[in-house]
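Only one chain comes next, encoded as structure tokens, the form predicted on its own.
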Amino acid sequence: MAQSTWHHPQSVAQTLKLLNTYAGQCVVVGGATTLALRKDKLPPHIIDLSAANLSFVRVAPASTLIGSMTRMADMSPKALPGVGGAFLAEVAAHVATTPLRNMITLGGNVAQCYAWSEMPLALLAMDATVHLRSLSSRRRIKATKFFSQSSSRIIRDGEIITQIEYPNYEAGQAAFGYEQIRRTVTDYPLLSVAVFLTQDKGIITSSHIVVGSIKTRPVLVTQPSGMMLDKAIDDIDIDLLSAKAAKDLIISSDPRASTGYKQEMVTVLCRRALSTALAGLAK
């Protein structure tokens, strides 16, 4: 049986490079735990960017970038700053198990992107920015488009994810809400709902509730976000706005739980991240 050959690039530029080379012939892994997914045969190469430098957090004056190569585990509030930092630090910490944050890198959880992907729910919720370089570009898109389509119709051949960036907010400024559900410590999550709100002198000027779990993607609620914008934060209507986060969503089947199940609960998640959230914005 013919096996792989793994390389270990040392920079980005090596990666790049070696893209080009194996064309159509490569896989590019993190901490690698989706081979053990693969149903089909690797490929004759595997591009390993353990050694790529791209595990880092740089703070700038108005947002923060992060190594695609960063894993969940290294994502605590100390090494993130600012509201932005807490949240994925938050969701960070929900990601699998111990031993698989430790595996687990941002980039990869993005690109993946499975039902029960968490960070990219965070990400959306932010309106954070996917950074990808080739030797030919550099593109950033915005998480609201990368996640609108399967990742792979997004990111081009010989093309990786290099870091994310996320706009840096104080506390008052704006404000998280995170909840899931899964059977056991070890599942993946039945489901999922993260909320981030911003705000200027007690109005709310920007909010998005993002659900994960219900399909292929995460899925932004436009209408009951949409709600709450120039709205002051006393006048929010939390009961109303989870109901119709839940009335209109399309469920994918599951066989863990139905999907009036996950109908019901969305509205409960809902309620509570955005309690938080509010919650967040009025200290």
Given for the second form:
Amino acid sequence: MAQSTWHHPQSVAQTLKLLNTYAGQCVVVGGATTLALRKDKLPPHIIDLSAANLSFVRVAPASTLIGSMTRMADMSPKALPGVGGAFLAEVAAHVATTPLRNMITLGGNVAQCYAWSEMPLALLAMDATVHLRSLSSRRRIKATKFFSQSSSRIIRDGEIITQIEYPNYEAGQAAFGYEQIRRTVTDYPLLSVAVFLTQDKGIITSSHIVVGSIKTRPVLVTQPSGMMLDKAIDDIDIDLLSAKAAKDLIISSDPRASTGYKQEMVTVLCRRALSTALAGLAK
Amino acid sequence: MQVNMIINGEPKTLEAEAGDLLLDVLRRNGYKGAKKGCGHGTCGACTVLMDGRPILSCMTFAAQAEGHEIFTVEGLGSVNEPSEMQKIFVNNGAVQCGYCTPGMLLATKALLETNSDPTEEEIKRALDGNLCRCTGYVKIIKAIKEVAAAQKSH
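Mind giving me the form predicted together with its partner chain, seeing as the form predicted on its own was just shown?
Expanding to the full complex; the earlier chain stays at the top.
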């Protein structure tokens, strides 16, 4: 194995400088969970983000910013304010297992976006914003765009995800529902559904139903999501929307469960997640 | 390269290459309680505590431990002088082949430091990353409840 050089930058600026200097010859390490599995194929330079001041939660009046090195285990409802924070905390608690949640970072979950990465599901449902930086640019990309294609086509050379931003909603303004099924605790999700709704005076003002683990990236179920807009909370037909969500999806085969089973379970999980979210709005 | 860390309360400087895993470096330096099991983050046999939290040393580069506190099962006790937690595991038959035991003990230590009176569900959740292929979970959970009770009575 060729020897690599380990870099331990103490700031984002130092990190970006290193990325620029070693362009094409380096890799960044966050939680390192997956990179460690490829230790025989490491590039000449490894840039460790752990000391780059990217683990934080900053609350602004309208939104909250979470640093990309924030671990799943640190994404608790106490740490993250508002409905969006409670939503992210709920989903983070369902990522992998206890020791892995102590390692996996938000930025890694977003950048890698495996079929089993759960945070992209929640970020897409809330249409959160992904902040990226390089030496020469700062970009903000909405989750709907970010997760519309492979992250390797979105994140440019020399660029890193620095933080994720979500809007601050008070209880009653917004609500969520999240459902996940796994075969065993150590298995990755067989299927996940996230619903995020906002309302004004009893009328739905935004609605997102997102289904995970059926394709390589989470899928925003567009039409059933749109069918809730401008409707009164009490007029939402949960059964109709859930059935429609399952019907509209093209579900990839999975050795762990048949397409038919997963299709059926999308209906079930959508029904549960929608019920929870609507009940949250009605409170 | 040299990696500075505190292992079981003692400052250590260990030699490692950039791609070396923490598990391999610990074992090379005599901390053989952490085991290689699945090698991809499923079984928990390689569990150590980093700054008090269970992590998987088979998926952590040694260089990432720079400046951190690492706690291995050797820090709990030895064959001749086992800790109370280890004695309770043994007395409850919570050790079969023993391969998962260091990870189970460290996950227990981390749990009880943040939650001195865990429910059975909380114990199961705290141990969700540690597999016992002898399937001895009932006795492990019983032992953990006894450890919690013993620690409370002190």
